[in-house]
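In structure tokens, one chain follows: the form predicted alone.
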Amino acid sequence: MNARMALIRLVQGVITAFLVFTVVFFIMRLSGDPTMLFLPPEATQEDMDRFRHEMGWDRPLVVQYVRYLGDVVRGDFGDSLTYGGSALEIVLERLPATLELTALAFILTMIIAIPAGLIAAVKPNAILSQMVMILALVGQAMPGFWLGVMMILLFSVALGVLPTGGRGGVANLVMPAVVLGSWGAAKITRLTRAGMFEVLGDDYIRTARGKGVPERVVLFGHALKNALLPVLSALGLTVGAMLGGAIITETVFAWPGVGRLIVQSVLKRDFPVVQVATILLSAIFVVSNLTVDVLYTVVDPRIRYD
């Protein structure tokens, strides 16, 4: 990828972003006048009138837009509603749980996935790959919610192995990251599967295999490598909905990260803290899938984005 091509991509990554910001802003408004939740009950509407004036609320919401865009551009995030200080400054003190949960997701996702699908594709009628198969369609299937509440009724209730939720050591990953790379494993398992049954088949495989090239060099030197390029496609994406998927993960294991805070945030209305994080994140996705497009012409140097 040239440099122009990243820049474009980095520029319509960027709009993206803003648009997703823009999106959750109006809607953080529209779901109802927060002003209760901030003052006594015995407040009069006086008092009300005030608050809201002090905060900007009784403004039309295209004003309040502009006035906070103002504001994120130089470098203004505002403060919370709900925990004072900088609202930019809480989101960083829970990113790094975030980031840690979902990279462990991901190697884990990469680790079993791939070789999972090459089994599959391989021998497509053993028992073993018709089993890695049923797997990878009941992870596609199963809601995370539900695998995680089942989870630590197994192995935190009924054994006891296993933290039923918090950050500290290593046990305490375990079942949010397995939790959070389900889905995504199950999906690249397939895409996996798909990729090298359709190499397998290609005429440079039948060639390399009747000049009695070795098996274990025909499907990882050759086959293998052709095969990833529609999991590279699907990576970026793969990282968007662990971000997304990190919401209710963190939520079901009480892991102190940015999805606890978002849901947290918005049901206090914490305008500020929700659209800060929505921002990282939506950095953090772009970037991801803006690294997926260098990897692509990395894996294969044909690929060329005029």
The other form holds:
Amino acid sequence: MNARMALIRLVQGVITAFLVFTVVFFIMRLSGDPTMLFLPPEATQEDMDRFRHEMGWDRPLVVQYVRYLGDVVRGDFGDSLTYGGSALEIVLERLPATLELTALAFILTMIIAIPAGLIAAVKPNAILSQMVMILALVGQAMPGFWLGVMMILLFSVALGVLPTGGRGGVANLVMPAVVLGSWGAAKITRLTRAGMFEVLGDDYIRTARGKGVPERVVLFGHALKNALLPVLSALGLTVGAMLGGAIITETVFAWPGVGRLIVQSVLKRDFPVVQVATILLSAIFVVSNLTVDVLYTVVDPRIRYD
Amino acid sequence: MYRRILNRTLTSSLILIMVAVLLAACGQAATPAPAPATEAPAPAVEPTAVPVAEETEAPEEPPTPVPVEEPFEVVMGIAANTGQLHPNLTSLTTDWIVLEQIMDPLIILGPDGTFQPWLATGWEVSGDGLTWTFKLREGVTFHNGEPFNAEAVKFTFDDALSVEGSSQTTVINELAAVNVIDDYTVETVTARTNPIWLSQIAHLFMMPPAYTQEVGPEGFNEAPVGTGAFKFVEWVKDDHVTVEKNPDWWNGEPQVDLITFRTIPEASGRVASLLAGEADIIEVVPFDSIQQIEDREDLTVLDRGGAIAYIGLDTLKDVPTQDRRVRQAMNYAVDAESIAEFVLSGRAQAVPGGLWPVSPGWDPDLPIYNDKDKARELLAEAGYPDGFEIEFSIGQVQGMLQVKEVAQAVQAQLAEVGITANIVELETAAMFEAYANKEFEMYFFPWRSNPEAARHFNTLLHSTTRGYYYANPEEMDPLIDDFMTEMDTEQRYEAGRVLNEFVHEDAPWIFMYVEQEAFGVNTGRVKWDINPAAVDMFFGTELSPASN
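Based on the form predicted alone presented above, generate the structure block for the form predicted together with the partner chain.
Every chain and every other molecule in the complex is listed next, the one we just looked at coming first.
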């Protein structure tokens, strides 16, 4: 990837973040005036008017938008309406928890899904392969919320081997990571299998086998790399799906991360926090896709971005 | 070449990851997962205000057998995030639950519904009803060693007035002056006679002046200091707040060593944590989990009277509900008792007016409306023999019970007398906005506050406050004023009775019921009776290990 291309991608990323910012701004503002949520029930009409004025909510929406955009460009996202203090700091405080969870879920996805997909492709009729594919189907079809609650009931309440939620030791990570990883793992398994199927039918594989190259080398040396190309692009998208999935997973498992913060902040109409959090997550998404693009050129030198 | 390096890197990283996962699994096996009843997880006792979460990878130390008694920790699962721990900046009950451990007010509302001395040992009110004099408890110190005295009280009132974004508006509105008489005597002067002054200051937590000035509002929020039974230990944002016992508490040494308030937003997660023995107390038990908890011998559900639920009717616009007869007819049509009994499985008590059964002025003889024939008769009289259509707005507000199911029951009962109520579901913030803009025709809302004060009449029905949806100030306002300013207990009771009777008669709302709030408690592990009278659920009650 050359410098010009990198620059274009960067500009695209900034545009994406800007669009996310704009959409979130208007959706949040148009879905209800939160004044009453922030004032005690005794507040009079004057109190409410004053509060609205202080917050700038009595101005036309477009004016509010331009002013806020100006602040954000200067790096000021404003203060949280519920926690007090800088919205940016509040979100950044919770980011490590989300990254930890997403990273583990991502690693789980890769170390389970790619070998599972391989097995299913190489020995499609084995019982193990069949089981893998059934699991993959179930994994993709099950909503994370339901899976999470079921796992809590089984592993925490019935068996008592894992904590129901919260962040602490490694044990706290197991269930959220599995739930968060399950959807992606199912998808990657199916993609890996499909990719391998396709590649294994190619001429060069037949040639390799004909030359007497050991099967191990055929699979891992020749086939896997090409089969993983579509998987690679799916992995980029999986990161995005996981960041979205974290919203549900973190709520179910009381995980103190950005996803849960978004849910709470949307309910409480904490505009600045929602803005910061969504921009941050979309930035991570953009970066992960950019990384995939770069990896593409490394794995397959034929691919060029011109 | 490259491929080989790539392969080798890939292989070695895979092996590393697997080793890490294996190690993690072993580490987890070595840690006793959900602690059995007698074993508390190793607490972090190091006081730290920094809300940075700990590294989870750090291997936990294996539990070493210590002959000394392990600290007894109580874990409470709360439904919302702790918002702010500066007492004058928050109005969330979730925060108050924590603050009432760390800090003390002058007086508390005891479990029997009367005010009890707390940091004030006694009080009296002047003849004109404006000046309240408080005698303070001597020899009390804040956790940081500062003495508690009249200056601290004055400082706290000043902070409530001056701190930016103060949530103590009720106090601010009424307060005219705070005077220090001597070290242990302080008087407050209110702008008008105010019989519920004690109730209004029962949530004013006393702050240490020097510390508060030194750290500022944000610093206080991160590490609150008070005179309370427990000292602040740590607050991991969105996860938990931990407090440890203050052995020198003026009211005697607390019987548990640590309390951790863990935020578990999902109702099913809260219940699971109670069932699994991770939490000892949980709040807001969802309706459909109560039986499951009751079925377990070591668990129980504690109830207390919660919000009063009412269906407001628009009397401002030119709509059928502007006619008192129509409003009465709607009350007659709705059978709140059977809804409380069958839709809410008896977890609510029907009321005939706006008062709680424990409020001053409650009249057990006031009848509950329920008569379909009378409803039809009144509708015909008002000129609506065939009924009319009305928009019925509902939303999930403050954890109300079974909102939708109740609304559907109301809808069905109104249909029996010819009224078509079209249910519109709104999201919480939208609900509040429509409320503020007076857009509703008919709306379902709860009111949660101290039943003793019954401040909601003033807030919801008085023309000078919000005057909400209600256009009969000539008759209503004087009755509310009487109730809100009458100092004599007996006469205040009578004023409340007269007011509630008028409200019943004039029917600005369809009167529904008082809900029960459910708490799940692991009685096999802890002994606790909730304070049923006040928002502060721990004050005036004892929390101790079950074995004691």
